[in-house]
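For reference, the chain that follows is the form predicted alone, supplied as structure tokens.
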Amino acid sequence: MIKFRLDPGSGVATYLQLVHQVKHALRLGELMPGDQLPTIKEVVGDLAINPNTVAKAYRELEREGLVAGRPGQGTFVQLSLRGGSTADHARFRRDLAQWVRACRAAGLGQGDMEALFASVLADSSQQEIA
């Protein structure tokens, strides 16, 4: 089951942080169709946030067709966002971990690595369009 975290300094609305974390877990295969999300009450208890915030996040995920609420049972994953095979994910994760270690050894911080990765990702997207 997913364990939500909040970053109050991120500037991202709380409900969107929850939505993004579910999508992230779906892409990584940490959540699969049929899995149950934590109840609103559980999330409120863990994060000390307003229940309406959690409900809004779950409604957004439902609107996108990723989850479905079942009255009296909870909210369940409907779709996976994962692309590629498990072996591919494992290989790319190892490669990326090696890249992060090399960046840290070169003195780059997390912000530097995020900017570099985003830049390369944007460049590759532009190359696909051209």
Contents of the next structure:
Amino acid sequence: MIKFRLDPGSGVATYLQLVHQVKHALRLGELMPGDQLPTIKEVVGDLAINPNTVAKAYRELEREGLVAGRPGQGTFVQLSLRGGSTADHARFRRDLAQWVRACRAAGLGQGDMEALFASVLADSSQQEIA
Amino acid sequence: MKAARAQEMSGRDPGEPHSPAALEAVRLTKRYRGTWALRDCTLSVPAGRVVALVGPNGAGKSTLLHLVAGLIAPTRGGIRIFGEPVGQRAAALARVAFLAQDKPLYGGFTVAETLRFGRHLNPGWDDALARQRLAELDIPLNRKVGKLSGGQRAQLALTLAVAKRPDLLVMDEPLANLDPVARHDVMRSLMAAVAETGMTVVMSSHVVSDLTDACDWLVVLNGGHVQISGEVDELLAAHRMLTGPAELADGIAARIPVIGDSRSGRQAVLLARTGPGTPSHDPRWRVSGVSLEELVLAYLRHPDATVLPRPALTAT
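Show the form predicted together with the partner chain, please, because up to now only the form predicted alone has appeared in this conversation.
Next comes the full complex, and the chain you just saw is listed first.
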């Protein structure tokens, strides 16, 4: 079960913070299809926030097809945001770690690598569109 | 309980257009001898909301709350709760619970005796709910009320109000005199009670930051007038903080309503109501969101500015 936390200084609306945290957990595999989200009462009893805020976040996740409410039971994860199989993830992670080591050896810093990765990602999606 | 669970599943959807407003005041006025405590207050709050009533001392917050609870009668104007006029009718009053600022409890009673007292006075009393809440809060039933901590007394008073199973819970400064931990704990258990029952809550405070994440409707009273009444998300979305060159500030103020204006040397920081004239693409202006606290302060310092959407159509 996921536990929410709030960043009051972030300037991001509270319901969006909840949405982002669920999506993040879905991407990392911390939440899998069939897992239950905490009930609205549990979330507000923990964070002291308005129940409508949690309901709004859950509605948004429901609208995107990521979770579904089951009457009398709660809200459950429908979809994983994680593409590919677990084995694929392990392999790509290894490849990427190797790439990071090679970059470091060549004197690239974290910012250089992030920029490079973002740029290659952008190029690749451009090519897919074209 | 069943209804509460159904709400939980379907997602609470407050403000259904056909259900009557939880609270509706039309030209509500209260005068004490020579002074106007409230003057021509008109406002409407949909059911299921948690309302923050804020304003400086003497703005009329307590007067408004006492009128809502039916404890005093207005000099002029009317007030309805779920469509029913507030008066001396017991049926309407049974739907409202009022938690006064000084949280009157009998220090010589034990917690259990206090519950028994509540059960005798309130026909809709939910004793199981009261006991469950107190157990969750680790408040012993055999303890004398006078021996409880300030936070525990606040929780007991809130428990009494919630166990009445009101449709509208009215609280006057519920967090005053509590330390930060107790404030958070009271708010957490209040929000859990709201999630469970779907009741509407109106609470006053002069500390806006205490209410920021808990309330979804804001009412600002200033000098006996309603200055703002609206949904918190909508209010925040409709205002921006603009930072830019001071010599351009007057030009902005001529195009859109500027509520807060602070200038230092060449720089101006404006809190503005967004509209067609907002310089979102002008690189000389940095545009950022506003916090609820910034918004409230700017309006309180600028008593002529108001945000009062959709005046009520039901005149009495």
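We call the rigid core whatever largest set of C-alpha positions still superposes within 1.5 Å between the two forms. Positions refer to the first chain, counted from 1. Predicted model only: the values in this text are computed from it and were never measured.
Relative to the superposed core, Leu116 shifts its CA atom by 2 Å or more between the two forms.
After superposing the rigid core, the Cα of Lys41 is displaced by less than 2 Å between the two forms.
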